[in-house]
Amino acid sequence: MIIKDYVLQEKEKIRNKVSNMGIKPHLVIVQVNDDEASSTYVRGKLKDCEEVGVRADLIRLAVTASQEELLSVIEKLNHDPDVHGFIVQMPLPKQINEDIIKAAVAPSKDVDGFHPLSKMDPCTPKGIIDYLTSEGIDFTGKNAVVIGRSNIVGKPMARLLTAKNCNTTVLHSKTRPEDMAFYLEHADIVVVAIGKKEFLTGEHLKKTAVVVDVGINRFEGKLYGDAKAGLDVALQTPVPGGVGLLTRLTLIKNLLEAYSHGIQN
């Protein structure tokens, strides 16, 4: 099932859910930046929220807000009963310490999933595993190569495919090429999220390999992965409509993992 459906399919799931509970999820999205991709983003979000009847609302500071202004908002949010899930929407700008941004997220409402101690899974590493689950995709015993080694998908996707069993290796931007083609050659899974444009060719690869293209780059006006479109692969996820959209998806769903512990506790 391409990606779209899938998406709209799980929509449908939660829809259903929300529309049984008393009280709506809500959701925040914080945003201290001017960036106008990380607002398409935003913008995509808060629909996403409208389609399946979560609240959410987006709190825009300046971009010459000072952390400890951002650190004031963050405090308020964690101790807000009314709010069951938050995110800060990256990038920051400079005179902000992104870590401890991060750190500063109460575990229990970090529907981002970057505290060390959240409950939730990573939005992007979490979204790729639920799709490829229903996609029928065998984990246990395959080898999956992880290219990119980010805080935010690389090093926690490594992590859920060798939950899910699978023989699992990081390559990088310093990896030698010679030992990039050897671990492709090998590949059952691969997701690339180096941020280079058309940075894995299809060169190397199995015909019956899955690949997941986490990338995005613009460049004249274009969107591109960091994968080669059209790879003569068993299954490959497209930019733009793949794993952007995934990740939009499994945001809404870490807010109703948050509700329930809320509710729970």
Ligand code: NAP
Contents of the next structure:
Amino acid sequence: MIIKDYVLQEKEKIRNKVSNMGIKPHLVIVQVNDDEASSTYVRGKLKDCEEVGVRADLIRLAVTASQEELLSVIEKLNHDPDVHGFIVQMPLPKQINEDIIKAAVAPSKDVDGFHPLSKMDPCTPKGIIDYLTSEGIDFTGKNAVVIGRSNIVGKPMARLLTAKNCNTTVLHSKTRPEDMAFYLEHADIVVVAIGKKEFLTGEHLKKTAVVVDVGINRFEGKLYGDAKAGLDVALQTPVPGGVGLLTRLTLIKNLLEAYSHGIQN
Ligand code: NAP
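Requested next: the structure of the form predicted together with this ligand (the form predicted on its own having been shown above).
Now the complete complex, all chains and molecules, led by this one.
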């Protein structure tokens, strides 16, 4: 099923579930930057919440806000029993250290899954695993190649694929081209998350490969993935209308997970 339809179907299931909940799950988004891309993402997340019937609020701080101000907002949210999960929209202005902020969010409310002790997995990799599973992809014993090793995508993606019994290889900017070719030739599943427009050309790939394109590259007013569109492979996720939708869906799934932990405790 194409990702757009899969996401609609999953959201419908969530909407039904939420409609039977007395106390609605409650998400808070904290936005400190004022860049256009972040505002678009935030609007999308708020719209998703509205569509499935969960509560969502936005707290906006000035771009000049200090780290201490943001930490005090986080502290309040950590202790607010009315809030089940919250996120701090990245990137943050340069006077604020992102690692300190990620570490300050209570693991039980960290619906972005950025805290090392978070009870939830990061949205992008988890969304990818859920989607591939729904497509009937068998992970066990498959050669998975993850290109990119960021803390929010590449590394957790490799961890989740390994947990699914893949033989996982992580490649990065220091990988030699001949090694990149070798690993791609043997890959059954390729996840590319590097932020380089059309980096993956399809050369070396098996026709039976599954290609997941995480990249979002804006060029002359259009969006491009990290892979060329229309590769001759078994499955390729599109950009736009691909992994971005899965990431947004998973934020709501993580909120429901945080909600159920909160209710149990
Ligand atoms: P990031 O933190 O900038 O990390 C990029 C990674 O790519 C690094 O590990 C880097 O290697 C590697 N890399 C860069 N150039 C490379 C090359 N030529 N060959 C091989 N590896 C290379 O990026 P990120 O946050 O993971 O995001 C990656 C892309 O995914 C971006 O386009 C971003 O916008 C997009 N993204 C999309 C979603 C979504 O929901 N669709 C979510 C998150 C991110 P080194 O470690 O060696 O520097």
